[in-house]
Amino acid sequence: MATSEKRQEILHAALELIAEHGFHGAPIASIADRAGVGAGTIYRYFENKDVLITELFRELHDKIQMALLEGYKTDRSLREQFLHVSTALLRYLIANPLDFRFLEQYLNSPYGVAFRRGRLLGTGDDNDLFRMLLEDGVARQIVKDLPLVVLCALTIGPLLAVSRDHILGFIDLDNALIMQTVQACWDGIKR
């Protein structure tokens, strides 16, 4: 196995089990089995388990990103650049329950505060499309003048209640349900 296959199989078996048994339930031990590898290969990765669980964030918050950007034009109107991001993560996020549910445990852990803080309070990512988005159009007086980390409540988080709904089997998101949600995202936050 080269490399980068290894490193690949150790990320994807500790996106399993922290998805199946969060952080604490998945020890390095456990992470090394299911990846077919010794403990001590994980350690030439990656300096320990946390920066494992870190890097695997990163990689996820890099794949959304791409998802993201993927059919998305910047000369449409900002109702219909937010309508693209929002489905695009809607539909990454169903379509990878895994990555969900390790992302929603990231985020809601001392894991995900700094990067909460810096999504939230603007300090963070300079390419964040969401945060563009919204203080674009509070500028533009287009959304309601809200505090960021209201609009991302307002916008976000209904996404990822939606989503672990459909996952967990509460819903069906279909094309339709998807549309619909975005647009009442959309309308929550727009003058």
The other form holds:
Protein chains: 2
Amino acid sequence: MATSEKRQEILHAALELIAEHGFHGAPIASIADRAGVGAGTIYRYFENKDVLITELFRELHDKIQMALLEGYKTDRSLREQFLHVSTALLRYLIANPLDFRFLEQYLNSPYGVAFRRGRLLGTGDDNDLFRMLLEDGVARQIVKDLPLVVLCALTIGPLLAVSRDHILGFIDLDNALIMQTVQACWDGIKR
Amino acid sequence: MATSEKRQEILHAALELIAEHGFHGAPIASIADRAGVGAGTIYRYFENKDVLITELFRELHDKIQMALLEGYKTDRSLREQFLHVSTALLRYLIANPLDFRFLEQYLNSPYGVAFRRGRLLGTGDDNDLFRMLLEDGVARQIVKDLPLVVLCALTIGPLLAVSRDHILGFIDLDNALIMQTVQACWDGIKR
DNA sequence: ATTTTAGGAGTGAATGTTCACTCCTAAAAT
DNA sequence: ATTTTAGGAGTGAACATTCACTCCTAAAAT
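Form predicted alone already given; the form predicted together with the DNA follows:
Okay, now the whole complex, with that chain kicking things off.
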């Protein structure tokens, strides 16, 4: 097995275990087992467990940003762009339930708070499509003049919540329901 | 110290520690210390840690339902009732940050999933004001005809998210912002 | 071409720590 | 005197991390 493969195996094993059983259910020993490596090997690739998990999140975040850009047209109306990105996010999350579950675990932990804090204090030029869209909408007076974090709460919040409900089997998020949900989010933030 | 006081001390100590440091930061020994009792004493009042935490949530849930009923008028329009309840929820959460932080920890853990599952499969006659309001709105065609869980996602989701942002210091949820946020939630679900 | 050597990736048993929970003693209540 | 309650040291299990060791590969020496 090549070196980079081994690294990926470890990341993937950690993702699966955390997604399936939460942080509690993902001891290093289990991650090593599932990745097919020795426990000590993990520490050749990652300084410690925290670094492993943070790195996992970073890669996932990038991957999702890429997915949101798929089919994104810069010449559409803001509303259409919002609907596109939101729909893409929902589709990604329900197509990749393991990614979603991990993301949720992460964001609802001390890791996530640190991430959010860094994000908000950042310069704003990071690659967060959602955030840019909302800021643009406020500037052009298409979206309600509310703080960015409130707009995020009104959009990303529900999107994550319905994804969870779908993955847990509480609802069946088919195409029609996805569109209705995304539209409802837009109704909430539009002027 | 009377028996019931001791029980309350234990519950309160657990609430504080979990709110401040998460489940990880609330070992039995610390809970006992903060409550001013011996570790063994806790097991005289609660079968195990799970029962203690579940009980804590149950009491908190009841307390919040009571707070939502404060000043609730049955003769107002659905919209006004929704705004009232949502505003009351926001006010309660930002006035009781420890309660909020605990609630969040709980709902985003395996406990919370179990709770939500029980809730959705239940008969619907439990004392959940929010849920009743939304169901009523759908029946009277005032609210979008979406599954109940989606409507919950569109309302409770953002409310919890902005509360968190306020408590973490990312925004200042003053009266004006509370009203705007609640109104935005309504805009999202109204027909 | 064959053997020797070096280096570093990989390992998992051992370590020290933390945890939920138990159990026995002592104090308080009856 | 007897029963009930409280306490906290003790217990074993689970955990992240370490470290002394084992390969394996590929370069160097012959």
